[in-house]
Amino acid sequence: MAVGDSYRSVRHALYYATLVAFIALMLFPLYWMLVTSFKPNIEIYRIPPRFFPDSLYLDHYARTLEDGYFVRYLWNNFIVASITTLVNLIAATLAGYSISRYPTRITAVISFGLLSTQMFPVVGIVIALYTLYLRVSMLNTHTGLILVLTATTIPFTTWMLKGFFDELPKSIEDSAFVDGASRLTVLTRIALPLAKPGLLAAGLYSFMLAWNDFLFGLTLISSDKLRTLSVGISLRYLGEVSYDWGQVTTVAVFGTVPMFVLFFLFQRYLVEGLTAGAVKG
C-alpha cells in the first residue's frame, strides 16, 4: 500500500470516528432521559449510575397517563402549535410568493424588515410584549400566545418560501396567464403544488418553534389550565426541594416523540427548506 493511500485510510478513519463520538456525544441526553423514565425512584440515584436498566418499569408512564394535567398541557400545546403553524402557512406563503413576484422597492423594504427583526434577541422584547398585552388585555389567553409564535417564526418562513417561489419557472405561470387564470388561481393550482416540499419545510419549522416554546409561554400565560407542556413541566413536575427525575423524564419523553416522528418523516423536505436559494446564482 503506497503511502499515500495508507494516509487516506487513517484520515478517513480519524473522520469516521469522531464523526461517531460526536453523534454519541449528542444523543447521550436523550438516551439517558429515556432510560431514566423506566427506572423506579431508588435506581435513579443508584451509584455508580446503571447505563441499562434490568427491566423496564411502566409505573410512570401509567402515572403521566392517569395524570390529568399532563393530559392538558399536551392538548394545549398541540392546539397552539398547531394553529400557529396553520396561520404562519397562510401569512408566509402570500408573503413569499408576493416578494417573489413582485420585485419593487417596496418590497425590498419589506424584506429588509422582515430580516432586520431576526436581529433581535426574543429576552429583548418580553417586556414590552407583556406591557401591551397588559394594557389590550390579552394576558393569559391562547390567542395571545398564537399571535406571538406566528409573529416570530413569519419572518423566516418567508423566506424560506420565497426562496422556493424564486426556483419555481414562471414560464409555466406566463402560459396559465395567456389561458386566462387569475393571479390567485395561479397561485394555488400551480405555485403551491410545485412548492410542496417548501410548504412542508416551513410547517415543520414553524411547529417545532411553537411545540417548543417556553419563554413566551410563561411570561403570557398564568392560568394552569391553558399552559402549553414545557411550562407544566417546569411548574409542575420541577419540585423545589427534590425532583421526581422519573415522573420529569416520562413526560419529557411524550413531549419529545412528536418531533421525532415529525422529524424523521420529514427531514428531507425540512433540509431542503433551510438550503432553498442557497447555491442561485
Partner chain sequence: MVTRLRVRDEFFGLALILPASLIVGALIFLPVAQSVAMGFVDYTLRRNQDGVSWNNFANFVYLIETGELWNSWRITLLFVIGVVTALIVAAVAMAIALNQRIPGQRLLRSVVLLPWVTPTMIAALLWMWILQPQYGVANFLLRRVGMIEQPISWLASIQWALPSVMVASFWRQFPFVFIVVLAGLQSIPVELYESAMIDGAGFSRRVFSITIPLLRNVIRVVILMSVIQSFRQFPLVWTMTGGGPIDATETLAVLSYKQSFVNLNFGRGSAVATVWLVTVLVFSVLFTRLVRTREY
The other form holds:
Amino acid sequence: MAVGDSYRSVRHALYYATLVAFIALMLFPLYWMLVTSFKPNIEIYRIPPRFFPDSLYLDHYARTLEDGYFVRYLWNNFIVASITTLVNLIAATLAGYSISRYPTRITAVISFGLLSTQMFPVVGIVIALYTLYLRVSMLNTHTGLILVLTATTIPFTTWMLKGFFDELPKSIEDSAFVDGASRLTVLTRIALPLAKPGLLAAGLYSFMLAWNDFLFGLTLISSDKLRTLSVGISLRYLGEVSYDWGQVTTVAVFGTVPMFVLFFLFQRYLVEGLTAGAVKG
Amino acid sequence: MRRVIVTMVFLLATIGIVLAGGRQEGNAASVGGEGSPFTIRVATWAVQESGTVPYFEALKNDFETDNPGIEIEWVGFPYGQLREQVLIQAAAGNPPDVVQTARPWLPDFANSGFFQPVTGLLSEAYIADIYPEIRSDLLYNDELYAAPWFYGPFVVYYNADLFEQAGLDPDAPPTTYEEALEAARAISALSDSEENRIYGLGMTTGSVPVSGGAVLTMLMSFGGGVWDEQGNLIIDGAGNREALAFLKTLHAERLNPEGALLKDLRNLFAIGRLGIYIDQTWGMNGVMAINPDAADYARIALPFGTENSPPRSTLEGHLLTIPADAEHPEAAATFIEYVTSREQLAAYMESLPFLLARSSLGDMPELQESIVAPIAAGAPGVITAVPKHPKMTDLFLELTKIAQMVTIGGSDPAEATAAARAWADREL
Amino acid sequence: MVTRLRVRDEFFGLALILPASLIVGALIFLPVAQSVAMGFVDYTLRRNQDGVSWNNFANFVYLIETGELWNSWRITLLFVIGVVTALIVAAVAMAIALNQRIPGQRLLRSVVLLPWVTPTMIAALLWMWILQPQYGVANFLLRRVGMIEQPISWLASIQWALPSVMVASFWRQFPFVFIVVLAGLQSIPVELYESAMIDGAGFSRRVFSITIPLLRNVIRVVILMSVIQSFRQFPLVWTMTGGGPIDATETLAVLSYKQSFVNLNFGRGSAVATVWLVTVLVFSVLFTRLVRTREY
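Right, the form predicted on its own is done; let's see the coordinates for the form predicted together with its partner chain.
Every chain and every other molecule in the complex is listed next, the one we just looked at coming first.
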C-alpha cells in the first residue's frame, strides 16, 4: 500500500512537472519579448543575457509612442477587425441558420463550396483581387479590406454557428411557429438570443483572424493613413538596413497587449461557443 | 413573403451602412489639364523607416514649395515587398509615377515592360553627368531605365579596435581575400569580455536576393562570375570554384557566421563581435541604429581583390524608375532631378552614408565629411556591369544557394558550380 | 399547401445564405477560379500580354521535371504531419490535464492560450530573435543545460531550419487546437467518469476508454482544421527562412510565391497552388470518409 502511494505521488510530481514545463515553454517567448523591450540596446545583445532586467528601460516605448504612426496602425487594425467581425457575424449567422434549419441540396453545395475556399493559398489570389478592386474603385479603402477579410473568415464562422444552431432544441422554434410567428421572427427573437455564446465565439475567432492579417492589408492598402498593424510593423521596423530588436519587440508588445485584454474578457465564451459549435458540428 | 424580401433589403442596407462606416479614402484623384494641380505617387520603402523619416517629410515640403501645382503622395511598402507590390499595381494598370528601386530589381522591371526608359525624360546633361561605369549598368537594350539616387559598391567595413587588439594595423587594412583571411584568423583568436566568440570575416549568404549580389561580388573579384565579357556562361569556371573554396575555408575555420543576412552581420559588427565584413555603404546606418558608438571604430575600405585579379563589385544603390503607365512621367522626371540635386542629396546624406553617382557632385563638402569619403574616388572603378537578365532575382537566389552548399551543405566547390551550371543551362 | 410551404422554406433558406455566398463567391471563389485557370496557360507578368492559350500542362511538367514540386510537396507533408501530430498529442494531453480540478486551473488555461493572440508576423519575428545563432537566448539556454556544445544556426542549418519553423508554427497554432479539444472534453458528461470511478477504473483507464473514444469526433475536426491551417502557413516560413537554406524549408506555399512573385511566372505559381488545392481536397475527402466509415 505504502509503495503504491509513493509510486503514485512520484507519478503525480512528474505529471505536474511536465505540465509546468510545457506551460513555461509556451510562455517563455512572450516573456522574452517583454523583457527584451525593456532593455537598452547594449543589454539586448549581451550573452549571457539577463533574464530579469534590474531596471526598466523605457526609451523604446517612448520612441514608439512619440512617432505617432504606430498608434494609428493600431487604431486602423482595430477598426478593420471590429467591422469585419460585425459583418461576418451578420452574414455567418444567417448562413449558419439557413444550413442548419432549411437544408436543401443548394445550401449543401454552397456550404461545401464555402469550406473548400479555405484550402486555397491566399497568395494565389492577390493579383486577381487587386485587379477586381481597381475596377470597382475599392483599392485603398478599409471597406475593401473588410470585405475580403470577411470573406476569408465567413466559411469557418458559418460552420461554427451551424453547429451551434443544430444544438438548439428545435421544439422551442416549432411552438413559436404554432403561435403564428414568422420565420424571421423565430430567427431573430428566439434562435438568436439562444445562440449568444456561439456568436461570441465566432466573433472572437473572426476578430483574431482579421487582427492577424498581413497579405491583404499589404496589397489592397497603399496609403499610410489607412495601414494596418502587421504591414505597419513590417514597413517601419523591418527596414532595409537593420533588425532593431529592441524596437521590434516593443511594437510586438503593443500589438499583442490589446488582444490579451480582449481575450481575457471573452475567453470563457469561446470555450462555451466551441463546445456546442465546432465540436459537435 | 414580402416581409422576407423587405427584411433582406434591410439587412443588406445595414451591411452597407456598416461598411460605409469604415473610413474610406479614394485613390489620389488627379485633375487633368494644363496647369491645374495634380499629385504624383512615389513608391518607396524608405519613407517610413525610422532614421529617414525626417528627411522625407522635409523633402515633400521642399518639393511642393519649389514645384507649385505638384503634390507628392508617398506609397510606402516594406523593403521586402515593394518589388512585388509595384508589379501588381502595374499589372493592374495603376502604377505609381516614380518607384524607388533597389539595383537587383532593375532587370525584372525593365524586362516586364511595365517601365519606360528615362532617356527622353531626363535632360541630356543630367544623363551625361552620371559616371559611365554606373550608367552602363543601368542600360537595357541600350536605353537608360533608371536614374541613380545614390550608389555604393559592396565595401569592406572593419573594426579598428579589434584590429589593434589582434595586433593588426588599422591604417593598413587587407586589400585581397588572401590577406583578409590572415587578418580574420588573427581576429577570431580574440573573444569579447564575456568570452563570446568574435568572427573574423563576415560574408552574407542568407536566402535573400541582396546576399546574392554580395556573393556575385565575391565571385567576380576572384575572376569568376556568371557570364564573361562575350556573354558566355562561366558560372562553373575556375574563378567561381576558387571563390567557393575560399568561402568553404572561412566556414570550416568558423570565421564567418553561418547563413547570415546583412542585417545579422550589421548587428554583430555593432556589438563588436565581427572584425571585418562586406556590406553596402549605407549598411552602416543599421550598425549605428544599434550602437551609435560604432562610429568610433568603424572604418571603410574598397572591396577585396585577389592576388591575381582586381577588386570588383556589382552596382549597389537606390535607383529611381518611371513606370510605363505612369500618369505624370514629366513630373516624375522633375521629381527625380529634384531629389538628386546637390541640396537634397546633401540633406539625405546626413541620415545615410552613400556615394554620389554623378561627376559634378564629386566635390560636395558633405561627402568629404562622411564615413565613405576614403573610398569615394576609387569606387566607380570597381563597379562591374552585370547583364540585365530577366531571371536576375532568381539567379541571385541561386548564387546564395551555391554559397550555402559549400558551407553548411558541405559540398565540394566543383559540385556546387556544376549544380549552378545545370540550373543556368535550364533557366538562363 | 405543404409544397408551397416547403418552397417558401427553401426560398427563405436561400435568402439567408445569400449574403455570405455573395461575399465569398465574388472575393474568394472568382479569384481562385481565375488562378486555377492561370495554371494551365503561359502567364508571366508583363505588359501587353499576348492572348494566353492552353499550354498542355507545361507548367506542371516543368515543376515536375525540375524536381521542385516533389521537393516542396515532401517538405510540406513533413511540415504538416509533424506539426499536426505534435499539436494533437499535446493538445489532448494538456486539455485532459487542465480539465482536472487543480489549483490555478482557470488561470493556467487562459495563459496557455496567449500565443494565439500574437499576430503571425510578430510570432515569426519573436522566434527569429530567440533562435538567433550568436546572441539568441535559445542557444544560450541549451548550452547552459548541456544539450548542445556549439551554438547552432537554427534557421540557417539544413537539418534544423524546418524543425525550427515547425516549432514556431506549433507554438502559434497550439492554443486554438487546445481550446477546441478542451471544449470537447467539457461536453463529456461527468456521470460517465463517476460511474467508471465507482467501477474502480484508474486514471489512465478512464482516459483511454472514455475520454479518447468520446473525443473522436472532436479530434477528427481538429485534425482537419489544423491540416488546412498548416498548409496555409506561409508568412511564418517566408519571414523566418525565405524557403532556405538550399530549399530546406521551401513548402508549397513558398514555392508558389516564389514562382509567382520572384520569377513573375504566375502560370507556374498557380500550377503549384492548384496542386496544393487538389492535395488538400483529396486529403479532406479521404480523411472524412475513412474516419467516418470506421466509426460505424
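Bear in mind the structure is a predicted one, so any value in this text is a computation, not a measurement. Basically, rigid core = biggest C-alpha set you can superpose within 1.5 Å across the two forms. Positions refer to the first chain, counted from 1.
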After the core is overlaid between these two forms, has the C-alpha of Arg135 moved by 2 angstroms or more? yes
Superposing on the rigid core, I want to see if Arg227 changes position between these two forms - specifically a Cα shift of 2 Å or more. no
Post core alignment: Thr256 C-alpha displaced by 2 Å or more between these two forms: no
